[in-house]
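First comes one chain, alone, set out as structure tokens in the form predicted on its own.
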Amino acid sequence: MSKKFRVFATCDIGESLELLRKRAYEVEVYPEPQAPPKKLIIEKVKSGIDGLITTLRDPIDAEIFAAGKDTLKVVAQMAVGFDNINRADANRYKLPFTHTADVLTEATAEFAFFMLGALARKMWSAEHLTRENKWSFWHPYLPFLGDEVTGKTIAIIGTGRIGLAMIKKCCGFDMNILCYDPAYQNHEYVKAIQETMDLRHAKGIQKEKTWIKYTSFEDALKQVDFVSVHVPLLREGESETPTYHLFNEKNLKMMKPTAFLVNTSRGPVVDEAALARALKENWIAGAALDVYEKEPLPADSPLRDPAIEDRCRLYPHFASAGKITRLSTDPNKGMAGRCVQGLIDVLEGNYGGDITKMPYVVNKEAFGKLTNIAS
């Protein structure tokens, strides 16, 4: 390196920041657990920082990019999603931004499956029964029964990285799997899963034969016991197959009254008012959410209605919150490590300074072959 880089992080991302300091970076970290005010981010950018480390909580748009004109060189996001970053604005200001895809794939799919199990087996209700000292007898079906997961049918809506990881976990629970993805169908992966299912049955590992196949969105919703959502957020005009409010009143009513919905994708994919009504009026049996239309979940959200709390599990955008997944300094294992590596790639001109070749840069379309930024 021929210069000392200045970086501002909107939150503490752990030991990975020490890796930057060891490379002689000057690193400043916002010390509070809450997100910093946008005006503070603008002040830091105006002060001439080279790199900005962000999370989904931070609105990053033309106002930020304009404040860093000629000085800010990269925004490194510690998340796979980047709904908070205005891509068009970033491209207009020729500002690359990075994200941390892949490393949270297994953790997110794992948590989605745990949500599904906790919801179906009524673990929240069961624990409250015990803690509130209302468990006074044992009975085969009173006061309530949960639903088994093993052997049931699930719809995987979106077969990107996390959707495929979820399929793998469902296979281990002898589930039948219907897949839907409007953009890309991974038939090779589905074929491999079917072969695995057939082998497990042939070897006596599972008693019943199971299957997996792609189908239409409508057919998936109508047939399954569980729906797990793994699509990106795409609004009208951004795609021929938008996902904003994909789960609305019409589509929720397609599901069986015994079916459960799990969402770990993006909050606005689900119309929360419609979902609350679906639960209250028993269109579906239950839902578990880790993402919301507005985060944190507002105090007056209809999802907080006590009338549905026994069948509506609410989590705090927590799916990737495993120690290794969140904080490992290894960019192949941790979001923090990959976030820092993405920042280093841009600032130090790795890959010959060609941003289009940098693996963690999202908006490659805005760049051609660039000279080394560090020079």
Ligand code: NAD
Contents of the next structure:
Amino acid sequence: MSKKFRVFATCDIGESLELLRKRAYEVEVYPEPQAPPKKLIIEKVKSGIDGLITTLRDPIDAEIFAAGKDTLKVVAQMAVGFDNINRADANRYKLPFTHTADVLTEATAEFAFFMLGALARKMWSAEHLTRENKWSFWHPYLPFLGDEVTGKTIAIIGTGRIGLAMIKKCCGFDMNILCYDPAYQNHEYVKAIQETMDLRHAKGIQKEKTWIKYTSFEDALKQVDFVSVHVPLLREGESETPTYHLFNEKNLKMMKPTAFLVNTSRGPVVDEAALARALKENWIAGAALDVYEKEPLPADSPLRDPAIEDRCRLYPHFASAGKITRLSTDPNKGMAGRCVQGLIDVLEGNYGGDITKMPYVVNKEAFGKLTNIAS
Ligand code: NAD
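Next block, the form predicted together with this ligand, ref. the form predicted on its own:
What follows is the entire complex, opening with the chain shown before.
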């Protein structure tokens, strides 16, 4: 390797950074567990680093790209979501950024499903009862009952990678499935799931026949027992169908009063003030959230209201937090490994230096023709 690359990581992403050091990269890591101030990122970028490793906590925009003009060659994000990175600014500065799609798909989908189960079957309240020594007798319905998941109907909002993986989990629980996605509809996958459902029924694995189909957003919300959200955060102007506050007062009111909402996508997709009211005033039965409009969830959030505690599960942006998923150095298994590989691809000019061919680069549209960035 002719050039020694300099990299700044805004966070310790584990052993994968050693892979870079072994390739003689000079790697500096922000030592604190919290995100660094933006000022510091700008300072590091200005110092002439070649690569910047980021997480979803770091705001990456024109200010950063301007600081790295002519020196910064890649931003490698350890996450699939990249709403913290201003794509239009990156394109203006012709700066490729990478993400870690796929390796966290199953972990995120299974966590969404577990959240759904914990919420519907009141597992949190049930454990509290036991731990706090308030479990005084077995009784047919006291002190409370939960709602079964098996055989119910779910709406999958966003049928990209994680939405499709969630569909697979729901199929195993004999659920009927309504899908909504204005931009990407995988009819082949839906057909395969229907065939799986039919086979399970024919072989006596599930008692009732079940079904899956695409429908409209309204139709999905109005009919189902569960809604699981798997969309990217897209603000006004970023998409013809933005997802910011997709779950607002109007849309929450379309759901059945017995229905549950599960959100593992991004916090601002749900209007939290409206959701808190929806729970308090029983427009819906419950919600389980992994992501919030402001993270960490503020102490005074209305979602912490003890009056809705048993119907509102709150998790700390944890859906991808499996050991292998987060930290494996293998780019086919771990977010850290894939993040580092994305960075290497760009800096070392893999794929003949053609950014449009690099699998982990997001903003390929800015690189229409062959670009050998490493030269
Ligand atoms: P993806 O791009 O494969 O799928 C997203 C889907 O949403 C796409 O098919 C897109 O067409 C669809 N979509 C866009 N706008 C929509 C709208 N208005 N209504 C319905 N669907 C719409 O992404 P993915 O890999 O499935 O990840 C989805 C999101 O999940 C990520 O962007 C990220 O924000 C979030 N995520 C969260 C965690 C976590 O730890 N909680 C982990 C991984 C991903």
